[in-house]
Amino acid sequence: MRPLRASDRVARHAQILSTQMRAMREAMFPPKAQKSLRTFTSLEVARLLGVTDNHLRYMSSNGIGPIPDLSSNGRRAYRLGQVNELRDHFALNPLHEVTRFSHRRLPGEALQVVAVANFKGGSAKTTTSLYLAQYLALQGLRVLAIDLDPQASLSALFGYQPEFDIGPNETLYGAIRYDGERRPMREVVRRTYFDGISLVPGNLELMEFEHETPRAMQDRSKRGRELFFRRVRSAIDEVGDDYDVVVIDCPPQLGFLTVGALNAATGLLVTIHPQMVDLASMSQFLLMTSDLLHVVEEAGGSLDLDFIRYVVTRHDPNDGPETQIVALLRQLFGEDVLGATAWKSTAIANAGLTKQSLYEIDRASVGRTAYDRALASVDGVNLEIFRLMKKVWGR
């Protein structure tokens, strides 16, 4: 009997592969296969909202707003769409300022357009670009994540297996690409079981673009040739009165379909494991972005950048080392680095053996410390960006 080929192989390893992943989340999420959100506790609630139990209680017991889910000893629970009527409810109160519980764009305000970026993997770009998704989410935003990356990581984590669940020309690839089959944007957004949260999901036929691009360089014939790099702004602004802010999960290369990503945005994080190879790497992926700009810019793009920041990712405070190069990178950037710092989290790393994140599992079920201090860590990071969300907006 004759080998089989390296590339039989390597594809019969992956079809092994895909089937044993498909199984798994039939196991963990059936009967459909499909994802749900838990529902939140009233203090959660309160927390979320700036408001006290006491006054969610009263509500609830005068049927004002919707009616949480009770529990056999009396606790309430709400579901998040629930949590995002009761802050329309506040926001609709003449007596409250709206922008304190409503957290959406007001007319005149830009969407905010964010892509997440780094070349280097283990970074945690698709970390951080979920995790950023379902914090913002949880504020009341209406949420756009784009998964521009063909492995596909923050597809899987909304629930999508790329090889099963994504057809053909179902990706960002389907609004951007250069021939006849292209489709509008609206075509290729997909609910999410994560309220507020909408999805263009990605697999490996986003490498199409990259395949075509230089070809569509080259040919001068078909008039009107929209530049490559404008592509993704246009798909975005097909949907942009749908959203307040659209979350860029970025390949992890400086290939077309990233500039086309850079020149999107309004707001650039790169992320940076807090070790020195990764150091070195980022110095090397801040050059090559550095030309690649300039050639957009020289073609007559414009990068309306209102920030850049590094996101430190995947930091242990206790480490030495790892601190010492946190200290180097403030002294160099300085307010470009956020303040706070993702930690590495035992509990982050155990939510994400579910393709769950700590905003949708238990508190008790990883470890009530471990989550606290994970999870105080991770929304210090998007504070911060939802705070420099708010400052380009004038609040």
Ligand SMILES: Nc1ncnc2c1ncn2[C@@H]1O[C@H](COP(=O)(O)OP(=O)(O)O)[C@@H](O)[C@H]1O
Second form
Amino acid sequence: MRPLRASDRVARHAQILSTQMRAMREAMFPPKAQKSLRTFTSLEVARLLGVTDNHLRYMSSNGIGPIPDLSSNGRRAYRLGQVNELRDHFALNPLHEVTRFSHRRLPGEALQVVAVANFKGGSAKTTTSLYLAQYLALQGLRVLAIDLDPQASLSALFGYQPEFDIGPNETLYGAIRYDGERRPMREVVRRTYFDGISLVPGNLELMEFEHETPRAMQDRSKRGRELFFRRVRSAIDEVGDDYDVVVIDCPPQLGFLTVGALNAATGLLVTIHPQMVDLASMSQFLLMTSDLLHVVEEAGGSLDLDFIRYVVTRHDPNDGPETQIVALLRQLFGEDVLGATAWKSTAIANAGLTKQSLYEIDRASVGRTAYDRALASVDGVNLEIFRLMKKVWGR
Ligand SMILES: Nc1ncnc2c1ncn2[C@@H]1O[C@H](COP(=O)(O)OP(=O)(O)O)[C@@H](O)[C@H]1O
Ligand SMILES: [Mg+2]
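Can you now output the form predicted in complex with the ligand? The one shown was the form predicted alone.
Everything in the complex follows now, all chains and molecules, and the chain you saw is the first one.
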């Protein structure tokens, strides 16, 4: 029997897998089924807003503010849009300080652009980006999530399958490319099912930017228009007024896209899975990043970040060696390591498979203790990042 050519075999596997994926997807998300965000109990809403449940009950029974749906057991259920209406309602009350209920940026407060990077795959960049975006949206912020990874895991978590739902010129590449097909950023931004979060999805097309950039740098006519590392920022600036925060999920390599993201960023999060091998590759990542940043700086790029933080992810606090590595990181980088760590949790890993985060799933579906512990750890991480941003805003 003639051996199969490797290229044919791989191509066939690609096709088999793609067919299978389509079938699985159609079973899981029938074509008409839109992803939707669950509602929130009044207790959850009270916690989110920092008011009492009684107060919310009083409001809804007196027709003040949005009217929640009543479930069969008489519980009030609020949609996230309604939670934000409540925020607006409270913020308008002259007795309250506006920033107690509305966390949106005020005139003069700069758009926050947070890049999540590390060239180590599996260091939980995408998970960290997703949870941060959702956490901030739950605080009522207007969030733009940008999927800069050609593998498009973040887009998939938002219910967009890169192969089926994201067509040509529908990623950030469309808004940063060098040729005449470049389009306004607004055209590649999509709304998501998650109130307050818009998404610029990714797919393989993003790789084009890595291929085109060296060519564009040679070609003076093109280079003159706009240097490669400014393009991500200018695309963001086109729509910046509509958002409080941009979260960029960077690809797992240090290419031109990542440099563009770093140039656009006001804050950088480097995710670390605390294991020795990951640490070794991280030191390389840092060296290469620093080299690249020098190059960009010399070319006139601005790289003034408000903050750089290392985020420990997928951390098992009961694992001795891991805890030692975290201690080492703190010793080496001090304050630059976030105090909170994202704990390794089956609930988070499973939620990744079902494409629902802890913020979305029903607490009862995973076991309350496991859920609460995992949620507390990611909330801790996100709260610290949120505080850093508020500090930049001078609050
Ligand atoms: N805190 C966590 N606990 C358990 N699994 C996690 C956690 N964070 C991420 N994961 C899982 O680890 C894998 C890699 O995470 P991902 O965010 O995709 O990393 P990256 O984007 O850096 O490649 C995913 O399967 C994800 O569900
Ligand atoms: Mg990823």
